[in-house]
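Encoded as structure tokens, the following chain is the form predicted alone, with no partner shown.
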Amino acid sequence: MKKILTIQDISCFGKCSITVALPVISAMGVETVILPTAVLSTHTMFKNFTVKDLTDQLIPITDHWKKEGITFDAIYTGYLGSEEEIEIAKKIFDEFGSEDTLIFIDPVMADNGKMYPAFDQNYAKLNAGLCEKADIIVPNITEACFMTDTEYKETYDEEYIKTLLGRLAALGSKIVVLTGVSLSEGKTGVYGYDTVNDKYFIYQNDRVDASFHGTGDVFSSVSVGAITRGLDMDSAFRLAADYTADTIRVTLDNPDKPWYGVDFETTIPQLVSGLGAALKNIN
């Protein structure tokens, strides 16, 4: 069985970060190992949340793994809460990575043209340096702009997206994928660039008129799980985009209207079925 290490926080309530990655990737048939960077009572959209930083535990944990000879087929980073944690993630890539280890980075730091409150431009610069070590990065447009010193635009065309992808590629990762790209009315999805094969790829599905915390974590977790299971880039990102959109639709139909996160638990059977069908197509 393939094994993924995911490095990000645990929000005990709120359906994001590790509480999304662990069940979703595990359901896809991949052993999921967690390295928690912090424990929060809820995610940060709640007021008065508690937080326990775990930065001082990261090196002792990984040192123990090295002694035990533990290895990983992929390493997936999400929300890293400090500049120190970015540097530790680089160290983990160096110590546990090999030519066969997929490094997948979701540089969580900003959205809708604004940096999250805890971060600044120096944090974005360090994240850009982290992305240099990646095989695949999946920033949203805002994060991409901060990492490449590009003007953020809410209205854009395909030329703008390709320029942004080129600047992301210059950071050093092999495959760069922009999420939340909308190039026509009522559509949204991903636009990526494979630097090794000099190939662009795009997938758009119907835009769901809603926004929920943690949907980026759902998308990234499905993507890395699918790629680790052997799907090609196009198939993996198509599966992730469709699953994320379907999960938002299901959540909107929930009479309880859970504003704090999406009902991914309800749609996991569809994910497993979709992954199975996609795997059959390549076998």
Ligand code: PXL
Given for the second form:
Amino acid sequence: MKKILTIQDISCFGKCSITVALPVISAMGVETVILPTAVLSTHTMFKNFTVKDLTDQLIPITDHWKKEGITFDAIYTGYLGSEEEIEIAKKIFDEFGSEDTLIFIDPVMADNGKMYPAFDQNYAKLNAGLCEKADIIVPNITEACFMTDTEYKETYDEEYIKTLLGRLAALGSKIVVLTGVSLSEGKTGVYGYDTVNDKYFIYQNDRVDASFHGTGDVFSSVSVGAITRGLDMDSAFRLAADYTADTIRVTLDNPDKPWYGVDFETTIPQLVSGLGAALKNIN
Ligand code: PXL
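Switching from the form predicted alone: structure of the form predicted together with the named molecule?
In what comes next, the whole complex appears, and the chain from above leads the way.
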């Protein structure tokens, strides 16, 4: 069985980061190894959340793995709590990465034009440096703007997206994928650029007029899980975009819709059958 190491926080309540990655990637038939960067009572959209930083645990844990000869098919980073942890993530890429290890970075730090609490421009700069080591990065437009010193726009055209993709590619990742890109009324999705094959790709879904927390983590977890299972980029991002959109729709249909996260648990069976069908096409 393939193994993915995911490095991000545990938000005990709130359905994001590891509490999304672990069930979603496991459901896709990939062993999921976790390296928690911090333990929070909830994600940071709640008031008065508690945080226990785990920076000092990362090296001892990975040193132990090294001694045990543990290896990974992919390393997927999400929310890293501190600047020091970005530096440690780089070391982990160097120690555990090889030609065959996929490095997948979701530079979680901002959305809707604003940084999440506790992050600043310097954090964005360090995240931009981390992206140099990646095979794939999947920032949203806000994160891409902070990492490339580009003005954030709510309304934009394809030219703006291609300029952003070019600037992201200059950070050094082989494939750059912008999420939350809406190029026509009522549509939203991903717009990517593959620097190796000099090829753009776009996939749009019907836009659902609602914004839920943790959807970026759902999208990233499915993408990295699907690529690790052997799907090509286009199929993997299509599966991830469809699953995320379906999950948002299902959450909206829930009369108690939780504001803090999506009902990905309800749609996991669809994800598993969608992955199975996509895998059949390649085998
Ligand atoms: O979903 C991204 C995320 C992950 N972890 C924590 C967060 C957020 C977004 O706000 O606060 C702790």
